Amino acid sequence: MAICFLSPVKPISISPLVHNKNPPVFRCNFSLPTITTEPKPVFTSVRSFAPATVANLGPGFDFLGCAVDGLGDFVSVTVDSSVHPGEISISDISGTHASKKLSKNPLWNCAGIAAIATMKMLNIRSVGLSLILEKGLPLGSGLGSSAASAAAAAVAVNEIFGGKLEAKDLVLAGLESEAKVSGYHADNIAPAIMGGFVLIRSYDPLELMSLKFPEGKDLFFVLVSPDFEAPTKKMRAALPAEIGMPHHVWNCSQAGALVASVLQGDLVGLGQALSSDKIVEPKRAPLIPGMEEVKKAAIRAGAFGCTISGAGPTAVAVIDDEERGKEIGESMVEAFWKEGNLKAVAMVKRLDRVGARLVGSVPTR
């Protein structure tokens, strides 16, 4: 397996726990494994968390995404002498009812795939690891469930060996998982690891740009998830093979406006751009019962904008006030029931500015 070594354009260093002031750009060049000398474990066990994500953000299909606070997956990793050196075992999967559908075979589990990729980058050959996955996100919800598991696993493996890899390397490890589960796209895994808003400037070579939303500005996501499954592969199959030049120009302008609005902290502009996709959302919305009316209900209730989160079926609206967000959520839930005959649950969450991180550890003795 080819391993990418990611070198920053500027001489800056970013880890999943440290964020630099200037927005970074990362480029991926095929080279030797990132770590040549195998590191020793500094912890006997660690526990990590990775947040949910909203991908696409309307016109940013496959190249824009952001992290959402208060929702996500946990992964615990332990040095385990019963596991063959250089390998990983998934000992337990718990959490949402969807966790029962997940394989404990690390080669067929998004957390396992990312953990293996991280171990290879670290050149781990002397110890084996066991992994426990705690799912906080349902499958097929449009909230980056697979990416959250992959991000948490990559961070946990990295941290148990002293955090030798940087965030850009962990994104690549997560992409190994995403490529096998839902496709080679980083608009979930990059913000899950890096936090905040992330722009994928290029896939070949991979280039990531962190978009800094101004501190002190309130941004709330109204997330309304209906009782309906929208598999990513099915939703991607609905997309047009070709698009006309007018729609191309329109979506490019809206994506540019969205990025500018994020950097300026302009929530009204962000919401307008979020709602303006003319390529992907028009094909996917009819596949989610009631979605078109849910979007209208959100706007009528005062949301700055509304679109489909990722591949759906979760609808996401943006607002600057938590209480207003709750009212908007109620209107969206009602619309799902009236127009789509679907029960739905609404949540109001802030932007996660940190990304995947360590939440607990036991040091070696």
Second form
2 protein chains.
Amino acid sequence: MAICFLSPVKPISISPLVHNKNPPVFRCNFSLPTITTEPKPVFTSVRSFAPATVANLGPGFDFLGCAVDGLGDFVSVTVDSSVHPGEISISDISGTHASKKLSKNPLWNCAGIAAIATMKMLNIRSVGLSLILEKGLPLGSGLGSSAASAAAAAVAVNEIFGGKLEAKDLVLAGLESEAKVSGYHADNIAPAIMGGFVLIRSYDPLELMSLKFPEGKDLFFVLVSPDFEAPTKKMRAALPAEIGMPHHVWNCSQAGALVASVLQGDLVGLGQALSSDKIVEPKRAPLIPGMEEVKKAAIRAGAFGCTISGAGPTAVAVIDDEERGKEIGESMVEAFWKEGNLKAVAMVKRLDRVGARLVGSVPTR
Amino acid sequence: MAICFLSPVKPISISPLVHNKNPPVFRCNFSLPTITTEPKPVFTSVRSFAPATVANLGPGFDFLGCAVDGLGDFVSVTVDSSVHPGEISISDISGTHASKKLSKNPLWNCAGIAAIATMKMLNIRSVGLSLILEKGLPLGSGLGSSAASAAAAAVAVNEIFGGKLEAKDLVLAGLESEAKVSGYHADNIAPAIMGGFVLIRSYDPLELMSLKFPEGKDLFFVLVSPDFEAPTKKMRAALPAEIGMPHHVWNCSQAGALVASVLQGDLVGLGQALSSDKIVEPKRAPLIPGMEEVKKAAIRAGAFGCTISGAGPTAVAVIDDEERGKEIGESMVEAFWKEGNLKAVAMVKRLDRVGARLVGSVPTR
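If the one shown is the form predicted on its own, what is the structure of the form predicted in complex with another copy of the chain?
Shown next: the complete complex, the earlier chain at its head.
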């Protein structure tokens, strides 16, 4: 009985993947669905991966996000007779970005909360699980760190019991976690689970639109994270309470242009829309030292567009070529250093079209 | 030499149609382009048609519009040696909706202003033109009446000189007219010229995105115009100056969903987005007697969505079937009568995918 833990790049299709079961639009009632017949585990152990996500995307503030490949969190879940049936225990938190800030109490841990919510939806009462969280994402970076943990956990728990739940249910499970950790927003958790670009259309009922970026077109994100803790409260407080009609119309039209550019695979248009926010970015950028110059440096270096990822401090630029992406990243790192006096790290990552997925499993005997 | 004036439904492709020359995204500088070599007329006379348009489209307020087939204005333009070279004279205004409010002075007439702007762009100095405007659209109905006249005139003038200008130039010519008549907004004139759905991305420079509703899918508009003059100033004054962040995010997300639904041909999603405006429609609907009940009646009768067309008073609903559209129209007319004490007329019209076009011509000898 070999345990195969693969890289997240090529998921094993042991069971139909969660995100492939659904049409582009998900409509569901906002109450936790339950499966009346308790499913049995089909694996002894599974390992899942969930990608980093870029939320907000300029004029897509609070309703649009997308997933980034090759960067994210892993969760391993094992059937564990030493854990009380129907409960979950976090046995370890490891990985590059394991932190003391992360609680092993499942009620206070993103992965734990999402795992419990998923177990409840599945109506699990007879089996206990233990969970290992491997943090590949830094906390508070603006790359959907909490959502990645929650998404990986929800998918792992669902898959160990045969994948009975659909993507929309897993998003709801993840939202329980996000609500406790960073606010009731699905713009990270939905793309972390579903992959690609996801538009949050409404919360009550939860309606999600999967926006398909055309196959065969390359889209790279240049992610530049400075060594700076974005003051979350300040970032939220910086948002204007009221918006003038001209700015509202402008941002709405740019949001529409962004959506159209994604669906049409128009990278120039996408970048232009990404850069066009007149409401949120102008208030938040000054709170991240150097950000305004970093954006200019990205555009000068050839990026199609640049904005703040999530609530920052990571800056995100878009480009269609990996090598050019690296050059853009260098310019952005330099600008963070020169203008913001901040060290920064650049990565160039492809759009993730898959979302959270199983990357390893041990079948039951 | 036969003069052939056809119906607008099947345009003659005498010269390549203006709207087919361009890619989906138009980017141009906002200055009137001129053609340095004055073109000669290739026709003695032409007749053009430009469709009605529905602007705003709920959350698409001030940046999104679409064209409606089989309803609009005609313009005939003739080379006229009795008119001073480089100038235009309006010889007649006819049609169902000819009105004394329409001036024959070309400087004060939508068609005249757009015709002059087009002549200037073409650098016409040696030929004088006379123009006949046939008003198929009522004034102040919320169906882009002024834009239809301007679009038909711009296309007619361009085509009589061999169609040298592109759609974006004609939109700029039409904008000169719109600016004088109803404000500097391209959400009627752009779809009137280009057909289909058009997103106004920016004005400086003018950038337009053509949003293609998939071929082979039917989209009908139920247009119900009550016998009521919408108080234009009041309609504009009703708009909120400031918008709270939650409503801004909501409308932005709905605008994104509307754009995605158009591109994906998702009529249910399109209707849902159309109905979802929380900012403009709630302020304007109460100013049109019965409008709120008309919307409810449309939805009850099976419409996918309903809102105010332009600044009203026409109500617009969407459906995928002409017969069902007629039933919906009857329900809406009834609601205008019962709830608003207003007589109303219903029409069911297809999406116009073509825009302003030549419908007849007399070649030069």
